[in-house]
Amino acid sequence: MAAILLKNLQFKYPSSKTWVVDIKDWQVPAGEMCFLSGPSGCGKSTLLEILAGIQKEQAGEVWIGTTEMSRLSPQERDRFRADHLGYVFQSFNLIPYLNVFENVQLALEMSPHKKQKVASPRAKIDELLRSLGMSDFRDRAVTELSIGQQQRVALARALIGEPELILADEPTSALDYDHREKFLQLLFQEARKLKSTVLFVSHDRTLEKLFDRTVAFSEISKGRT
């Protein structure tokens, strides 16, 4: 079964004459870990937006599953992404004033869907960050880490609840390539843990051997006026 399967796909914003995504025909089976490539600016942070249900397409088929994005109203794609999808974001998105442990209880906390998979939700938070190897950190202000800690603290948060896919951002870009790969392979970890679905989008082709696959976003969104 697809984790993802997009059918004639297109997004444009308000300002913009050409499609930013145009996609007629794209999937990722379940279980794999695709890497999208693709330069900066190119739609590819576009796309995980369309794919979380941030953003709302103007034509085409959106499944996630067997859920079709494209029928969902905007409070039923937000319920759905906090439910089901583990997002890494680029800039990260930790809340300030919370340490490592709530950040992480956060998500969980926004989703009884994903809280009732957790038998015991603090010890699962506490065996996530020990295989992340932040536990020295667990009551640590996330303000307080060096930006390798903050990226770890939000891969756990993605993880926790068991999300059937991970969206991932250009979550290594601040970090050197040893760090980045240690990253990937913590997450290929966890996710293969979990059985989870990653797209992983980047603009660096240095990760690439490391995945299952690699896809140019420049194959799959033709984009046409």
Ligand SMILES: Nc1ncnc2c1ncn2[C@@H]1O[C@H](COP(=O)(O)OP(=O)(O)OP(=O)(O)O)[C@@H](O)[C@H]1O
Second form
Amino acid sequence: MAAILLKNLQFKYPSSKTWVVDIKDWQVPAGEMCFLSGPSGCGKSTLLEILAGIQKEQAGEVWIGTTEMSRLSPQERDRFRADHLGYVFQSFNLIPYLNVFENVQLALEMSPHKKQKVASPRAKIDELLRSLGMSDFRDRAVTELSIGQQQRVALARALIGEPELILADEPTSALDYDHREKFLQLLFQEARKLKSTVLFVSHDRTLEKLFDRTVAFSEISKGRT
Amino acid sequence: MFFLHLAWKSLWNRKITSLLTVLSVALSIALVLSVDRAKRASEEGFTSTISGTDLIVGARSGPLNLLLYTVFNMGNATNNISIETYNYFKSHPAVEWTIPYSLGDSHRGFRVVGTDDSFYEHYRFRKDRQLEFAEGAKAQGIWDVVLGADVAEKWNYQLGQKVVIAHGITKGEGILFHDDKPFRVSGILKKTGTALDRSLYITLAGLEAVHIDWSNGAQPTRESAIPQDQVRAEDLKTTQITSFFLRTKSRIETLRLQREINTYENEALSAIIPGVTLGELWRGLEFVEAVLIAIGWLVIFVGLVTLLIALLTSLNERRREMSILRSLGASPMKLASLLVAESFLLSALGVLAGVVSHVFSFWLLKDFLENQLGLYLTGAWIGSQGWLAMSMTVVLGALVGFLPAVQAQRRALKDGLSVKT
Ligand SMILES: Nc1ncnc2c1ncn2[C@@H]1O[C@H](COP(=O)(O)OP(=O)(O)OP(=O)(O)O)[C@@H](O)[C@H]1O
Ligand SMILES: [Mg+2]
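We have the form predicted alone; now please give the form predicted together with the named molecule.
Below: every chain and molecule of the assembly, starting with the one above.
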């Protein structure tokens, strides 16, 4: 079964002249760690937003697992994203006025579905923080963390509630090579445990060897690059 | 609910701006509540200056004038009424009691009233309060004077002290003094919070006595002057009074008696029903009240605009935050409701703080207002105006949140997940 299945997907912004994303047929098998690379401005983030149901394609089908995103109403897509996805940004991931614990908790609070999957939310959050080496910072203001620590909190938030699909948009861009690898190990370790699929976007190709599969954006999308 | 928690945390994160916003809402609410309260208190104080009196009678004049110079120590009588007329109505079968009330002299800016025992016995104010003495007793002898509370306090008069009254009604110090015939303080009234506190009370005989050697309003010459110790009660004949208060045996008689007095053949008289004329007078002051209320509402408007500005300016700093919430599944609607929740919290807190500071400040100022300004704070803390202002502020406050909410929603759709500035 495919975790992501795209068919004849076409998307452009109101202001763009050509298709920003134009994918005939592409899929990511469930449980795969997939690395998506491509130069800046080619449309990687846009693709992730489509997968997350934040942008709406003009044509084609978008399947996430057994759900066809393209048929959902905007409200249903927001709900779906909250319930089934984990999302990591490249930086500035956290809500500055919530502490570490609350930032992770946020993902559960936004989704009754995720919350109900986790038997004891508090214990689970603490466990995740521990496995990411962040236990000591549990009640710390996130503004007092280093970038790497912030990204680990963001990862914990994306992992909580056992999302089927984790989308990561250059989450390691602010880290040095060693920390980047460590970050990815943690991601893989947790994702394997949850049997989640990971789609990891970056233009930094030095990371690709750690993934199951590498895809260049230009290979799948024939829009302008 | 986590959502309110989020809104609260977000506000707390911007505590200075939030605090100032709450403060501006609180100030406007406190202002409106206080104006409303002061207005109700002054209306209460105003209309409760006299009660239990069915008619006030004086020489023919406008009703307002008659009311002002008898009850509020303002203005002058144009004419006096004869003692025969007074006695006629005093023993009228429909009349229960009368209080004579003669004006004309003053003491250091306060009026001197000539009256008799019936004043201490029958005069009522604030529903059914009777005059009480702080010290001493009513004026009985010719040279006795009873002081209103304000008079005694202002000049620090004690029982037994000698007081000289001036001829005519003057604002400040008199020009012509009855300094050959000083009065002795026999009693000091308890504070009433009405105009009664700002007068001195002597007997009708006393009022005659100081003028015994005056002729046609002219001071006596050295030869015609009669020394105080030679004034005898038998020689004092009251021939005129300025006005009198009257109580009917049955309220039903009031209108009929009023007509009878107004059409009395022997003398041109005016009789007014105090409550009716007070009501007219108060309505005449309504525009002042309207202006104050209008200012209050303007201040509330300004408070709400401040709220709007605070929310709109915060939006820019919070685009990132909005994107993160969106990535976690918050719909644009939910982001919008977050902002509405925030503005609701701010305005509700503002209203709360406004009420607290209103209650607290009036509690602090209670004594001052009652004693110095005669504002008796009876009645509810918050009147209908206040409730209206409070509920309007909360509702409008929440509504104000819609404008930034709509903007945030539009932006959320445009920005997607990644903020591009
Ligand atoms: N909101 C928008 N409105 C119009 N055009 C946009 C918008 N967002 C992105 N674009 C355009 O779409 C194209 C793809 O942008 P996108 O952000 O997906 O690139 P990217 O591959 O993620 O680049 P990067 O590696 O720098 O993050 C770019 O050419 C960009 O100019
Ligand atoms: Mg990007």
